[in-house]
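First, one chain by itself: the form predicted alone, in structure tokens.
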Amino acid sequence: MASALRAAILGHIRVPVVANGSKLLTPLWIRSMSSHDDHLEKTQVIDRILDIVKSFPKVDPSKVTPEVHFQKDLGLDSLDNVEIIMAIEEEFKLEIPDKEADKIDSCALAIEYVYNHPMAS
């Protein structure tokens, strides 16, 4: 009972997929699931990473680069690099969990993360 169950389960639920030669083809009908299709262009993520880095209030907009790093050439604190992620975080609409916000510390590491971020819009 339960086997065929789960057989009636599955039938409904799997994508038939089509072999045509060495290639699988997904049908045409079957739209993908993700909610992100358009990703960012790193131009648009370099510009409006380096638009919160400037208008952070102890930061001197003419020394921001997008390989600026946040302590040793803007003399930032950590405390300061924590309010950035967070403004990182709300700008793109994503959130960075602890372990990965503590890796980003400079511009380059933030547009790096960012754009590789599937989520990030």
Second form
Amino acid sequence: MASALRAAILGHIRVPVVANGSKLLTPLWIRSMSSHDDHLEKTQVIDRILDIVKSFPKVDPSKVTPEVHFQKDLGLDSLDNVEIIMAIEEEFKLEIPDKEADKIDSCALAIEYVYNHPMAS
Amino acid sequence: MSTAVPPPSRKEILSLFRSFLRSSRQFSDYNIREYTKRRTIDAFHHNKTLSNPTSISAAFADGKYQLQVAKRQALVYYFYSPKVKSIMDIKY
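Any chance you could show the form predicted in complex with its partner chain after that form predicted alone?
Let us now look at the entire complex, which starts with that chain.
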């Protein structure tokens, strides 16, 4: 008798399951707040970096291409190299460590570095 | 002098230059930020052609001292920065 009473009470207490439309259930694999795939387009990166290099006062804008080498093709100095990398850091809100920055010698390397950096914006 | 201190290497000089530019970015005042950048670029270019090791070391030591000055000033300016960035924002 106790079990029948228990079942009756539970039948009243239990909240019936409402059959909701499945449109309201978002699948677990959609990460709505994730910015992981929020990557820059390569064309955007190339355009922005070329603009920075072209607006450098010692550079002739007509010579700037995505493969140009700062010191060999544009006739810049190692100090100018550091300046350009600083300008790129400011543009993309990055912090490039000294070891990496010493290796960036040309537009192509700069574009590749920025494109592969996860924090570039 | 029995032992001569070797002059700073190219990497050290570039690292000093980079530290100057980084500390100049911390100024909130546009004028001082631009001045620091301009002045370091001019100074480094002016001393670019030095070949005497003692003068290179002297210029490098002077540069390190000035970097400390710039860092201290960045901190002081941060503490006493004005509350509005531009005078157009002041409401009278």
